[in-house]
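Quick heads-up: it's one chain on its own, the form predicted on its own, in structure tokens.
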Amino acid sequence: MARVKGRRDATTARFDRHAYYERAVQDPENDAAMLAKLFRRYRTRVPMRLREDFCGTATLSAHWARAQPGRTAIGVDLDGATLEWGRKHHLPGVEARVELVQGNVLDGEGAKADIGCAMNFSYSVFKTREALRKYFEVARSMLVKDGVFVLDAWGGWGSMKPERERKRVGNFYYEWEQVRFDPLTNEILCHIHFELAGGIRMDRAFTYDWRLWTVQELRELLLEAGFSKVHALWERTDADGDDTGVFYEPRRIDNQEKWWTYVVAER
């Protein structure tokens, strides 16, 4: 449970975890750029209807309607009150193309997307080969023919280690706590914590008790789903070793302390 430290006041009362999640964490404009660009790597046909699993407040699914008429997106996660935020804050315009729904990504439910993705390691849930391949063969079903699914990737040795990031966003402090690793489960647990001026905290406001899941392992276990083709991508950078935006997929690549990446499979 999320715990708020200092003046007990309007302002303490006004810390709304989801607000600065997305403003620290998501870039969900980018994101579903990102998406319709990958889905056209692989397909010569616009993507249209996007299938947003653990969405969360669903801005993602928003932000994806939002920029393209005709677009429609289907958001579900199992946490009602998130849902309902997300209903209020994103959804003022496009509520007739996007729907949220209360359940399990596990059941299937809603109509059938160009696109699914799984973004900001939510699959990582799942502890098992047999529970995520499980959601993979959902996730395919949830496709139609030619669908494509993404989901993005961590890791490095430095995603092995206690450690506490803290950065600035605004007026804010955003912080990424790694508790600990277990290398006999790949069991990781996590914190976001965050602080306003004066020394108000939040902190726990999100906890993440996950599986690290390698790209081997995820390459892996979507083809045993049923997926024909699975690409593992890398971010060229520049001189500087500046990110570039640009993807490209890799045969070897050398270990670093920390990567992110996206992982694709066509249906």
Ligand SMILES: C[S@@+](CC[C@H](N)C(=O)[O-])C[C@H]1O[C@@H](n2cnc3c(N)ncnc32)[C@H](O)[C@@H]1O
Given for the second form:
Amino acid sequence: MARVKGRRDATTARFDRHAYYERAVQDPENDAAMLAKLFRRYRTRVPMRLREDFCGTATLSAHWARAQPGRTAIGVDLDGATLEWGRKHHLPGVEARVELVQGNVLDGEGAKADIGCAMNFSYSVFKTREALRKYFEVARSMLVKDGVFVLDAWGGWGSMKPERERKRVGNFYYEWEQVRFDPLTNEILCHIHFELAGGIRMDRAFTYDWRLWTVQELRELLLEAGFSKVHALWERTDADGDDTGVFYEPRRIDNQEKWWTYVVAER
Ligand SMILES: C[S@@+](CC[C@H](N)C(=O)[O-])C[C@H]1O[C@@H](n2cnc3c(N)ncnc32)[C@H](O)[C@@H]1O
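Switching conditions: you have the form predicted on its own, so give me the form predicted in complex with the named molecule.
Now the complete complex, all chains and molecules, led by this one.
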């Protein structure tokens, strides 16, 4: 549960944790374009229907639909209040083409999609191979015949130590805290905190009790769940070591302190 410290009445109104989360963590316009690009990499047609599992406020679904007439999306999340926030802030104008379902991604509700995704490592709530394989089986069953499923993954030795990263985002600070990592189970506990001007803090705005999955585990489980091919991608860097936004499929890669990447599975 989030805790707001400081002048309580004024602050609670100023702290809209979804708005701060979206500004600090998400880039839905770019993500929607990237999903379409990844689909086109493995298929010769254009994807029209997106399934966004663990959609939260469904900003990605809304951006997907808004980017092109005729596109549709379905967003699935357990949390009714979060979906309601998304409905109010993102759906006006595209409500006829974006369906939000309050439910468990394991239940596989709604029509099949061209492209499915589980972004920001949300699948990490499944902590056993059996649970994650089951989720991947459902995700596969919710795709059309030539459908494609996209995940992101993160890791590196810097993900396995207690630390607090702080970055300025416009007029506030975003903090990512890794509280603990258990080397025996790969369970990881993280929080997101925000701080506004004047030092007013919202501690534990979001908490993630996850298993840190390796790309190889994801690859194996996606194949066990029935996907025909799995592509573990990596971002190319330029001569200065800066990210280029271009992804390729290397056979091997050297570990880094912190990395994130895409894993793409063909139905
Ligand atoms: C890390 S947020 C991801 C939000 C968004 N997808 C993003 O990219 O930032 C995780 C979301 O997953 C939802 N969630 C957790 N377990 C779920 C489940 N089994 N089925 C559906 N949603 C779930 C939570 O309610 C939360 O909104």
